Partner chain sequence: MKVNIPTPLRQYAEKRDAVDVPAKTVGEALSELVARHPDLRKHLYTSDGKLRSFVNVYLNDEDVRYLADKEATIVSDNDSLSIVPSIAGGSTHWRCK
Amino acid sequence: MLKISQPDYAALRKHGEETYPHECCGVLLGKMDDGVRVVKETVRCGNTRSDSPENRYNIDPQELIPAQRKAREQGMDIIGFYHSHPDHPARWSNTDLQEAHWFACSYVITSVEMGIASRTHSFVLAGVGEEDKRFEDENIEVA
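Any chance of seeing just this one chain in the form predicted on its own?
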């Protein structure tokens, strides 16, 4: 399960609306608490995909490393990532799975339809390696 505050949930959905028709992306910082990923902070990142930003995203390591450092300094971890799907369902794509490498992290996807955030779903990257990795549905609790 992923537990996220209403302001952080609203912020990641708003980010998707602001970047429409391109995908937005960001990092979720927090802690594991009895098997629950608890988001303490969202970090907006720029989508550095220039080839097709309307249906692909990339977080530059120059943004990811400071987010990781910030998490460590504040006693947190990177517990997930988020991105949007402009005019597509809030379901993972084959590309999302191929490009996911942070095992046991949440991957939150918000569908943004005609500029308005609609559905938001979360998936956990499960498995132990590239050959058996898979996304599993994850419940979101907005507190």
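Residue numbers count along the first chain shown, from 1. For clarity, every value in this text was computed on a predicted model and none was experimentally measured. Whichever C-alpha set is largest while still superposing within 1.5 Å between the two forms counts as the rigid core. Residues that one form lacks are left out of the comparison. What changes on going to the form predicted together with the partner chain:
- Shown in the overlay between the two forms, fitted on the rigid core, is a CA shift at E99 smaller than 2 Å.
- Residue displacement note: G75 has its CA displaced by under 2 Å between the two forms (rigid core superposed).
- Superposition on the rigid core leaves 33-35 as the sole run of at least three consecutive shared residues whose Cα positions differ by 2 Å or more between the two forms.
Moving on from the form predicted on its own, please list the structure of the form predicted together with the partner chain.
No partner chains or extra molecules come along with it, only the chain itself.
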């Protein structure tokens, strides 16, 4: 399960509306507790895929270094990521799975239809390695 505050939830959805028709992306910082990920902060990242920003996203690892440092200083961890699917459902794609490597982290996807955020779903990257990795649905608790 992913727990997120209403303002953080609204912020990640709004990010997708702002970058429409391109994909947005960002990092979720917080705590991981017995299979429950609690978001304390969302960090916006720039989408570095300038070749096809409407259907690909890529977070420059360079942007993760300060995010990771900030998390550590405040006793948090990187617990997941979010991105948007402009005019596509809020389901993970094969590309999303192939390029996911953060096990036990949440991958939150928001569908943005005609510029308006519609559904938001979250998936946990499960498995022990590249060979058996898979996405599992997880509930989002907005509070």
